[in-house]
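One chain follows as structure tokens, the form predicted on its own.
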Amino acid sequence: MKRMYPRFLKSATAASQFPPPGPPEIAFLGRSNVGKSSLMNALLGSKQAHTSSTPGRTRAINFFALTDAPPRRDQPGRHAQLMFADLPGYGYAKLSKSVSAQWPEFIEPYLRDRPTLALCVCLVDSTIPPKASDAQLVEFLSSVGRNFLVAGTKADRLSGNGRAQALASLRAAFGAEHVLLCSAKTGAGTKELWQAIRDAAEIGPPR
């Protein structure tokens, strides 16, 4: 599947901060050392998400305008067709207390509120089993109406019969009809992903 164009467009770390709605948002959310940044990139095809070996780094909300086309010189201000929000993670043990105490003050307006909030993207670890963290998001999300899909990262690291292992436990954990598995160093899942984001957002395949 061809690649989307991201511009960095802000971050945000109050709800009045947020930029206008527009097009359809997807949101990444993960623990702090699943991936988060890595597959965003992966799927972007360039580095727009930031990542570090300090996990808990992202302290805002960062919003990326994606076009199906790169920007031409006469068409400066192409409107973007979807959005991609990256969300701060949780469970680093030094960050915890502070990134919970963000929730309230934007991270969950955002995502109980967001009109155009059209799928949120749940990454967790596929190596290693469910956390209570991940669980608590997921319930949140189903207690707000949220779209939402389960994605295990590190997918890579597993052997065939370790995914079909990873690929039940997830099912079994979230209760999730749609849980699939990926890997930002290979690449596998993706194309599964975008398809699932393309489908939420109600956008057809790239011209």
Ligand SMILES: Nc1nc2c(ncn2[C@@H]2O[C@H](COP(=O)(O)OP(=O)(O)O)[C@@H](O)[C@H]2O)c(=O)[nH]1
The other form holds:
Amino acid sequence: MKRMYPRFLKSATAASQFPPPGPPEIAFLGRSNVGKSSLMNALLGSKQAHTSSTPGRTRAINFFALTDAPPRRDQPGRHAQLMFADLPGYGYAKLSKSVSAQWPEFIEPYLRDRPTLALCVCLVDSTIPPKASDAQLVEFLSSVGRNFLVAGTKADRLSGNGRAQALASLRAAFGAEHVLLCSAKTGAGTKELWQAIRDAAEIGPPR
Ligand SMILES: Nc1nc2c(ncn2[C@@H]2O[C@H](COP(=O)(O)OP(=O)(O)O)[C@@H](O)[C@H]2O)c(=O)[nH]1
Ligand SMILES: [Mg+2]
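Okay, that is the form predicted on its own; can I get the form predicted together with this ligand now?
Then the entire complex follows, led off by the chain already shown.
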């Protein structure tokens, strides 16, 4: 799989700071520690992408522009094919169809209104039973008509039988067609995830 090259665009903590809608955008959501940074790095094949450990950026939406060729100094504004949006990770305990107390107020409008948002990748730890809060997030995304995918993370920690059970319980919770298992550690599932991203963004296979 030919890689894509991420370029950090900006960190936004208000709707007025979102970059202008451009190419199709993929949002990554999940509770802290679910493995979001690891999985994004596995998808991008780089450690430069994730900035969530940078102070001040953890409560922000971090936007990345992706191109299918390395950035060139002489073409700084090179056309991006895709955008990744790394959303703040923490408990969704209070998330509901109405505004959440814990969820920064710009997140819900982002998920509801962002015109170029093509897919929400919801990360759920496959090694523990799905949480009610994960279901609430997915319910919210469904209620606003968003295309979503549930990626069960850390699947390398499960045995073959454990993976089958985890897949079954995630499918029962979120709908079979929306679920896949992955591992940032082994790379398992990342090809399928890329395919789902490309399908949602309606961009062709890598050249
Ligand atoms: N075994 C295993 N551990 C993982 C995987 N992905 C993340 N982790 C571990 O889970 C912890 C949280 O990962 P991180 O990517 O920082 O989570 P984030 O808070 O969602 O960004 C770290 O200790 C990672 O090493 C995975 O695919 N397999
Ligand atoms: Mg992180």
